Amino acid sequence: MDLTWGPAEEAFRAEARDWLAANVPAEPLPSGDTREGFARHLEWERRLFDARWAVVSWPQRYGGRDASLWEWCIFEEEYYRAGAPQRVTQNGIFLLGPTLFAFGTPAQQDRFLPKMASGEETWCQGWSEPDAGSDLAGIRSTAVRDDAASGWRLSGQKTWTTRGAFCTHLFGLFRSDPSAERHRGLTYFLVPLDTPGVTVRGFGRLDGDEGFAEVFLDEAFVSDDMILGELHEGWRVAMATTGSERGLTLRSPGRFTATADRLVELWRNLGEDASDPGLRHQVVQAVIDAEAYRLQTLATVTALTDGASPGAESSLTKVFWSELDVRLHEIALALLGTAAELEDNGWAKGHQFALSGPIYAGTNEIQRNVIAERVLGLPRR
């Protein structure tokens, strides 16, 4: 692998770095999982879109720059290096967006992608249910055909819906053929949350953020053109979305290399308080691990540009980045000691979020089963 960037890529990096330096808010925005913070973040997302930095790898007609995946990696590195705000549009842009490109009709792409890129429409993920989390095939929400209206009546409950209290749309799986096997008879629907019959009930978290929501559907009607992919083939479409969620796009390496850089800066600033050789070794190992993830991502990009498709290997990626995120923050808290809870340094809040990483996008226990069976070919027990 040639890791030398060409002149065009270096020019792209310089342009991105200059724009971010001039435009990133001087003070951190409120949490994007609060109502005020979500609105402030959307203002930032609009600035990104207006400057065509919101979706750099998308076609220009949808607000992008037709950038390569390599350039997308470069932009992500610069974005996190600059300390730019969290992307509250990420479920749409990084999860649903690639799925729409792969399975959406031209009409669906033209309808949804521009407003997704601009933040005019925001998306939450309607997969988890009270009795179906990592066991996604266990969902019970239903889609019943309404022939007279040429559409479907959706009923059921979705939970742990990140930022569902603030979003305008939901993408999710519904059981459209109850007689089919568990992984069959599922259909992937796109649902406006202002649809009659949809009730969104937000609830708070222990950290005070309020973006989580339960979504209840009571015969909410959606037309046939709100199906993404083929009828009853939603599992295949959803697996493409999980490939993005666990693999390349949701957690770019720039996020972790920037966090590792902050960790090194923290260690240096602590001076004599950072003299513990055990902690020093952990800092060094964290930097190595973040760089390893960056290199692994570049190898993935190489494979994708050569025509490969993301598969079960994305579970390896998910386990690595989620556990790396926890380690980075645990080391920082160990360096800070009691000050970690007393100062508004971002590390404690980041640690709270990092702890959810091994759970969302499919628990790491489930991911290890996937790795064992589908990557290593071990027998199922």
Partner chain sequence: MRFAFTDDQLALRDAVRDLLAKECPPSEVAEAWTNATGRTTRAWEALRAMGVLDALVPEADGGLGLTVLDLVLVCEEAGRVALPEPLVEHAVVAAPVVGAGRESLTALVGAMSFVAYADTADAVLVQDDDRLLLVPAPALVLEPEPSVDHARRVFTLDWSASDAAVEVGASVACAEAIDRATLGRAAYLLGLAQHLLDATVEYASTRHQFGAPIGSFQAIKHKLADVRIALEFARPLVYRAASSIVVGDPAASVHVSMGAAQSIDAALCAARHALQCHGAIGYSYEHDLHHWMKRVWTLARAGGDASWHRERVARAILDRT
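Okay, that was the form predicted on its own. Show me the form predicted together with its partner chain next.
There are no partners or other molecules in what follows, just the one chain.
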């Protein structure tokens, strides 16, 4: 066990920290879940890309640095510590990216990864449908073979598609084998949102920002080379992506340690006047939990570096960080007292966003089922 960083890693950290200090916008950008804010964020993403910080763990030829998982952790820590902007490209880079590396053809990788890294093409996730939320296998959108055109006609409706109104592309599952049920007979498609037959309607999330979209598809044509992985094997491909979503890549510990640091600052300002004497220990416990998450990630990265592959344990992580995020913000609101109700108090929007954590990427109820059945081995019903 060695919990110190080597010279190369310290150098990497210093380089990242220096660049971020010099480049992170002094004023917070407008919300990336609004049309104007999204555009402003893409400018920032382009700066990241130009300095090769957009996708540090990717190969150099796609704009990355071939960084190790350790370096990725370090970068994320510095990124959040610097208060750098939200990554509006994250659903592409963190969810579709790893799937493309694992399942994409070389042609697909060359076609999609560089523009994903630069933000020229932006990706939203087309999993959920009105009747397929927690129960993803209930997907009804269809892909019908068009032999003449060597491709597929996609029809149906996706919804709760994060930033779908601003993105250029969608990745998602469609039922390609109408006779198959549940998680069989699904295919993973890559869909440009300007395809004829595709209509996108943005709508508001809890905080009112237009962060959601409905995507309607009416016999929208995509060619065969827009299938990721094998035909009818979309579930297996997608599960690799949702593993990323729940696990390591979506919510790096730096996010929560940085929030915990802000909470400590808030406590120092307001703690003595708080009406709840228990808040002192609640703040401390949140710091301990953020630290626990950081350390657990270091243990996971060690295991991955040793060749382990992530499994159902990612459900443990997802429950923990999502509920920690809610606690961090609830404690902050408690410290703020009556100012908790103001949208501009620095925590209210974060609170509302945190409340989505126990819902998206598989509700925490589903995750606890997974933990019980696949980690603990309890019997299914």
